[in-house]
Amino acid sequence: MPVNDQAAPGRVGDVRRRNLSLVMDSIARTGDAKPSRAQLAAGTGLTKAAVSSLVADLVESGLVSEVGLYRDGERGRPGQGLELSSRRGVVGMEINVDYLAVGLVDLGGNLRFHSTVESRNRGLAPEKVMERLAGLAAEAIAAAAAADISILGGGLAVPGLVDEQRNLVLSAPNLHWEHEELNPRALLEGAPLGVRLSNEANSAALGELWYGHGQPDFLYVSGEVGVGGGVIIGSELYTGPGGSAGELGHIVVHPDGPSCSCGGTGCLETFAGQEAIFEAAGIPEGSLGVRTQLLLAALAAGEPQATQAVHDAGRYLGVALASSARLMDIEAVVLGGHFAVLAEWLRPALLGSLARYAPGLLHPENLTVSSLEHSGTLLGAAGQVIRSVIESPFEFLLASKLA
């Protein structure tokens, strides 16, 4: 809520700090409508002198840019629009076990840049990836540089759960990585927020969160070689409190099934995991684009093996979320990674074991497909970094200053 500019002097400067993050996030939350002055100062109930203040140190700092001009009413002149600017962003970033990606999202949340490579990154050592994804990293900065785009900084996701204050690795299997310390600020050199290092799944939540469905309450499922889950509750991540909530993958669906990564046995990830798909189908080993492009031509064609081997990918995946449901009251899924894919062919048997072990309580019509495609985890990536700019511009604004 708005403060009162005439608040105790040692009080000013945090007045202000509050004031510039409630005009930035109300700008961030009109998305399209570019709000003029006249109409943030009515929809946060600052003075319009404060507003008028509040915004020229945005436009200053490069993080809000002026666009158009157009009268609000009949009387007055006319007020120009206020957006997120074009010109600053962050760069996402993504380790996975078969590729690597990277992402320019500018500060409007849109992507500017994409490019992803096919990596065989399971067992390498984390500085062999690392160098790799640096080489992605380079393309972004051009990219930036060729649209004037000021960097400010990134977001890295990895498959696995992570220590972010310590830029810590802790367990990732499916890469074979434990406590692996990363150096995800050398990525980027001289970006004022420097890297901030993620889950892949709870990125790709919150990117579906910012710039998808947009849902205020859901799970968020993604499938790539291992089953990973993003829980949002009230607009929020819930990570639980050592962080790992939401790993849907080592839901045991079938306690006598096959060993998993993880140390367990009979986990979703087994049975719905890409590569445990692509071998139930009889897909041949190659390149993740081709094994992907002759599984759908499989399933097209009504190929009995492939067939087989989705619809029990799906009707896994349906014990999972029914288990899911019923201990968390959740109402809403979206499918992303290669469920997005295969959605098609896998949602039969998903409801059907919805329907058979949670009746009622996952609608067949809260069963979504995530919109992003793979851009996702870039997008949530690089949006935490976003966010915490709208959040906190004042932070941003003096480190500017200071540089």
Second form
Protein chains: 2
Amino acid sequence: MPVNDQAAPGRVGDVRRRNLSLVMDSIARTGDAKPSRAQLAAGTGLTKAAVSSLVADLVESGLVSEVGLYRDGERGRPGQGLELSSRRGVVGMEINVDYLAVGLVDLGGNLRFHSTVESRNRGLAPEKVMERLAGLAAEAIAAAAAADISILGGGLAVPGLVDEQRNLVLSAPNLHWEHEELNPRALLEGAPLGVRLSNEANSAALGELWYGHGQPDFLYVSGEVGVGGGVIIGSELYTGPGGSAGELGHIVVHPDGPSCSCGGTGCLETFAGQEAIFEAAGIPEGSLGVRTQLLLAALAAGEPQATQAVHDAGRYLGVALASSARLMDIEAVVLGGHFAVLAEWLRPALLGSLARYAPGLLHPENLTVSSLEHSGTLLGAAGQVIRSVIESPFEFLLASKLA
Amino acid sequence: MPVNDQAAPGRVGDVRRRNLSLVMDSIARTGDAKPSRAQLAAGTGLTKAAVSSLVADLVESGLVSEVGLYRDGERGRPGQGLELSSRRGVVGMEINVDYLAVGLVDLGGNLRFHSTVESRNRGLAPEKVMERLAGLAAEAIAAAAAADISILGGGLAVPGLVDEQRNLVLSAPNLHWEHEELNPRALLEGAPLGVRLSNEANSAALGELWYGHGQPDFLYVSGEVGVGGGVIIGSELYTGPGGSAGELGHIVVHPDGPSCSCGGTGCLETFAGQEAIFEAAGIPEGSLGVRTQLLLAALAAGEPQATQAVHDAGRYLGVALASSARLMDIEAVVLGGHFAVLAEWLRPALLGSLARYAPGLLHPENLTVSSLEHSGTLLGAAGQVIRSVIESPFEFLLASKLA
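Please supply the corresponding structure for the form predicted in complex with a further copy of the same chain (the preceding block corresponds to the form predicted alone).
The complete assembly is shown below, putting the previous chain first.
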């Protein structure tokens, strides 16, 4: 809702703050349509003069750029289209058990640079891992410089519970990290918005919401060494009262199942995590890429042990999704990570399991595979910073001393 | 936040609407403290004149009553205390598999009359059950008349999924009802707010929120023939995108478990529902009251089959709660229905199970038994109507042609 400047004299700052958000959000929502100032005025209910003044600030700050000339329909003067700037970017970064990744995402959500390296991070000291990640971040910084993109900030996703405010990894069992303080800001020295720590599955779910699947309600399933989940309800991440919701990998799928790295028993992860599948399939130790290729080859050849391992993973994933659907009224699921890679082989057992444990609840057409492949987490980690700029451009202008 | 009448000329109705809610809510929150008009003005930021005028409307409508005279501290004139009227009430009603219940709840949340009768409703036609319930509702109406309480409306809770807007029971497997339309309004002819249909476990959870446990985040576990759940997050009922969340009884606790009335397999209800426990314990068929007494006697005598049955129920309840804690970040649980009755016998196995499946997540002291005994559902069903009056007194005044 637009806010009338006259309504609350003396609080012009607040009004401008809200109207900047309104205009910025309208430009972001319109996306490829690249609205003119006149269209923004019509869409927001603000006057054309107010829109022009707000847009001037956003353009000056570099958050919004003007693109070409075009006509609003048949009549009127040609207007300039507006879009979120492709010359401002955020670096998404991910630490996972077997790899590190960075990506450069511009404000429009385009992945402009992407690099992943295998890295056996389990049991490594956080400083060591952060050092390696800094090397990868330097590549993103160089790519940004080459493309004349100014970096506003970054997001760093890790496979564990985090305290974002204090830059703490509270618990990341698959890395063997407990209560480790990181210094993510050091990865992007001088970036005005710093670097924001987040959970990997939550970031991937948000990436899917903003740049992929896009439906307002779904459960994202993250398949890595660990199995994670991110619940999106009403286009918001459901975090729960303590911030640790979505631990799909630790739903109990068999009360007499194996012990889990979390200390629990019979968790989904013990049947459907990457390593659990490799082991059950009899794939020898090795790098993630090699093992994945071996597994896919075995599946393609109809090798029984591999087929059974993936069937079991699909079956138990179905048990966990059935329980999730009952408890949270989940009606759509997006599979990511190795569940996306293995979807073809996993899907029959998964659908059979859903029919057995939650008949009629999760329709097969609402069970989809992420289209973001391995960039969902990066996009989501960066996207959280981009969303904060879209929602609060005034704070960004203040931080940049432009307000 | 108070709204200034001058800010939006021509929309005085809206402002009055919001300020009536603000005053009504302040009186409700203050509860036993019975605030004076001056205290309300101080608490809301409204002027004393505005508060006096708003309170006059609320008193005239009968929603608020004045009680006694007392002094605000040492100085000033004595003021009259205000409270939600004890002469306005809402009838809470419950249809369950083995019984029917009604209760008369005044606006302050006091249960003024309560009656429960055993009634084997499974497989009975809804009209038949509603006819029986009407007899019970007549008792509540008579009790209200005797106590000079005017009935504003009612709430009717059923053990199934409902479409409140269309008075539909979508599915209540333990009653064998599928897509049945009810006419709850007929139970309380002439009540200005009609009768609102709701889910039993959700109503019990809300009853617990408003009149019992009172913490902002918890999972209420309803133990009847069916096992249900109501999730309260941030003092709101979590309903999920489609309104059917909280189906704790149909979380899968053993993938090779028995078939369930819901069509699923290995659901918690098949191990921990009332009838499942009676059967496993070897308690012969009979009325609910008699069976419960027999079970409690067997437990007290240390009879092994009964002990094992309750132990198993506790163990599997622990599995479902562990999975719920992982997915929704549940940190507190309130046990109701037969889980409350059996708590002493159930608790050791339940705690052992939580330690095994979700170590460190749900602390024993956060696992409590409902203090509302069998009235939680009634209080919650009525409470939803009471909350709607507290939140929107203006709409009530309009409906009563008092605005």
